[in-house]
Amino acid sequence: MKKKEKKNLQQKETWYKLDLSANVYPTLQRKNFSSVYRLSVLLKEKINPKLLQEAVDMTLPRFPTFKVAIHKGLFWRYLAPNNRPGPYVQKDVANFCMPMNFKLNNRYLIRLYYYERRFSFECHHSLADGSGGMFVLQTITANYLRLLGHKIPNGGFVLDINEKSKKEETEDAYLRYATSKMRPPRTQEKAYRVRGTVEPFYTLNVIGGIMSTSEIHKKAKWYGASITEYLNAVLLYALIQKQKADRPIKERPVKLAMPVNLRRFFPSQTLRNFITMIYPTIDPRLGDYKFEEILTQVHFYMRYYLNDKFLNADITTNAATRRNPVIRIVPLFIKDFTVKQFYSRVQDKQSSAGLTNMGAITVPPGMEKYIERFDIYMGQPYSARTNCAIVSFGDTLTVNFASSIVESDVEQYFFRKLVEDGIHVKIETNRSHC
């Protein structure tokens, strides 16, 4: 009896509560929406799928919070170890980042694809943010290259698979750092929302732009801004142009929902979610904005909000809900209903588009010569709009738009502005119309 109790205790210790951010994502799950993102690496040689599967099998045990299945409790969802076969490497699909049924795929919340030279890792946001996922992608890639006979050191996003997972990697970092005395309110004014023709079920339209990092950096510097500020301003500019073309009866502010990697401000090694949102905004009701004015406003917005004190206060507001003793004992189905209502009626209407920027990706010394570029894609938006994801590697920067609507006006305004600024852009798309 004692041995059985000890065994059950050990098993319980491997279960994980969903982190503060992850609690929302399964709640919003529906047949035409799933919080799935994709990270891809384009290698310089064609992929051997058998060796890639071997690399996956030897790597995943190092990441226990990814080798899990999601379960429902009476009050909260949780992640439990998943020892079922898989996950398996599959041939890639045209419409990726599709909704995840938590009971399919042997209950895994990750998917692995290959096509020619590209290896793609899809992850449900309840497991991790893009930074956490990048550790998995790069560690699998490094082990794949090692199986090919290449010498790749550990370091950076490549972890040692012979080491056990550290406690800090599996922690809910929000609860550790949510210590502010301030709790800023969540409500904001409704934003302009892109209207378009909704595509058939399970269709994701992707338009990507490939360009030179140095060209973008040179142009951003010419404006007196960072690359992130510049590309934020270009997207806001594109959305303003789109709203003008729509000729609405009532103009609304144009806002971007932009995740911030909190690891930049708080020393955490977590491989789970550790992001919060900021909302760069331009209100065209104040008058016509030149691009330089948009960029100036974005520049000072970033300088004002991106610091540990504001961000601490922001995550403390979120943590207050989790720590509330009354909310903790509310049954899960009531929590789900409340979150869905709030998100669809309030939260989703507070931004015009999503924009995520993973910044410059680095790899261990010697690994870069086998890689051409990285890509990141955000999955289907909750409502009919477009999402934008940016990442750079060496002198290659990619901007990938994903949407579930037919029209591509925002994307066209965006890339047209870059070309007008002298940026050379190569377009890739899975659309038959553009």
Given for the second form:
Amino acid sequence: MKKKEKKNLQQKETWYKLDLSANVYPTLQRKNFSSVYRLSVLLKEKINPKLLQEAVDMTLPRFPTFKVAIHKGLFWRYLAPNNRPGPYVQKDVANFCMPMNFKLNNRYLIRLYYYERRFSFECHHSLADGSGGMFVLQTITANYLRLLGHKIPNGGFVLDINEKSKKEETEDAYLRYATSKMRPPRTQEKAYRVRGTVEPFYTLNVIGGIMSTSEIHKKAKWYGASITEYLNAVLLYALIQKQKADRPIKERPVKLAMPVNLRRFFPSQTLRNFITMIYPTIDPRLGDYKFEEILTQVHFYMRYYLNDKFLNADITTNAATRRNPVIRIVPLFIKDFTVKQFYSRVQDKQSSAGLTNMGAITVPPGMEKYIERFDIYMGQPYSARTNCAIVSFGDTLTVNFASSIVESDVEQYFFRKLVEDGIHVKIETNRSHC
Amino acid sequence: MSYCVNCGVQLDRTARRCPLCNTPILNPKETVDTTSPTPYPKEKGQVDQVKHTDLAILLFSVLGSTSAACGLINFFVVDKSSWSLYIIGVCFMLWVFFIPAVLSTKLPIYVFLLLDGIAVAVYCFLISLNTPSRVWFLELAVPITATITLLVIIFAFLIRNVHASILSGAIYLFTEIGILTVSLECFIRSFLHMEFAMTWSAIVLICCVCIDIVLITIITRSRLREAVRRRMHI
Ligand SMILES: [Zn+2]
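Form predicted together with the partner chain, following the form predicted alone:
Below: every chain and molecule of the assembly, starting with the one above.
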């Protein structure tokens, strides 16, 4: 008993600064918007919610940066350990990634859902990026499977719950690596914006395509590109077609906002945010691009930008504001106001759609036979548009579009191009009339 | 296994239409599966509303105890004037003002504005209890509060439903200032039993009309508007 009290006291003393990119997300918080993303795993058998809850309760203490509440300081927000009861596993809903009020749900910034065979983990972006969240999802899933009597080893995304959380896992890796002498500007040209009928509060339209990884890989290889480059090019192609169909007075460049997992370039074990954005662009004002030309453009853009030099310069720009002594002592509400203005007037307008690719997910040996596939969702877009999230597991690759508008033209152009390229696509949706 | 004839994608067995192009699925060999679970749940989740119950209780108790204390002191420490009514009135007014901020009700904003107006009128009534004559309350306070409340409600309606921009907002504002000054002079003159005439309010009204005309011209002339925007942009 005494030991437990002492442990509680110790826990109370720890708190975390928000990491560099996490600072933006809480400022964008509105009554009808939160930066929440979702990671799902589809198992082969129906989920037992009681056991799942048990697995969650076992697992979460291993992840101290997820069992937190967000608080306001005078100058910055911070995360403090949350010892309120929960979070609880709940029945899934059609309009997921709902706004997350910081004061409700016992102040937890994560949600756990189950539906039939699917277990979903929702996380506010101020805690972690997709890769960080994947550790939680897989560790909970592994413990759930263990509770069912299966033998699952630790490793990869499954962490040992008997171990204590390591310091490297909770670090802000940005500050460690932001050392570049160059600081590229933040602002870019405004991009084409998808116009559509905004859905009433609160709806999230999801259209997902399930494909064979090897089929896509073969096709991408045939073009001489990687899977990411190929799907990037298909989405750019879809957006260009959509812009043409809109018949705008003035055409704008079509840009994707694509998060890059920096762990690939800067070794870090952090479970928090460690991503930066790159913007593959096609400018239709230069002329009509054929699909192959788009793909070449994307291919070389990626080769050119994706290296530690360019990415370091990028994160140094962000770190500079965090380190600037004048900015640091500005009260929080002024920071909130400026960041929000900058985001909605500049940053949000410089991309036409979001696209993220988590790549091929691996699980510890012996676990794959219980899992059918993974799904990831970028969550509700900040402005009226559609966001695309890609993940693959074994031979199943899923592309999930999450949008806040009624029209599904972009999705239609995207999947039709894949079908034209001879890829078999199965579509699933949460739209109620389908 | 059904495919969309239009898009060529495979669809779920439970799907009735293609999610991409809305084409209904007609597969004589395989009818729509209505028993199996759909890929996503059908039930919609409700977004919880934040309840500032604690704040509401705190506010109520602070304001309530202040008015109660003042009332008691006024009652027991014998004093002919009932000064505590001023404080009770202020507390009541503040409480009404804070209702929309504290309780997230679904009532439209106009109801709250109306309640605010009534609260101000009630406060004036409490003051009038301490003044020798109550004529000013009926002939000045009530009509003026009513006019201002009405104008504010109309302003809110125009901004929310008709057209909201800085220029059109300015037009509404100046028109209402004109109307308000004219009605103010009317009320004051009738209170003083003077003949009806427009003197100082006429000057304000003319100024407002002039400003309105300029603003309307700017709005209707798009080139002029662009020039103003360019030169006045912030
Ligand atoms: Zn179709």
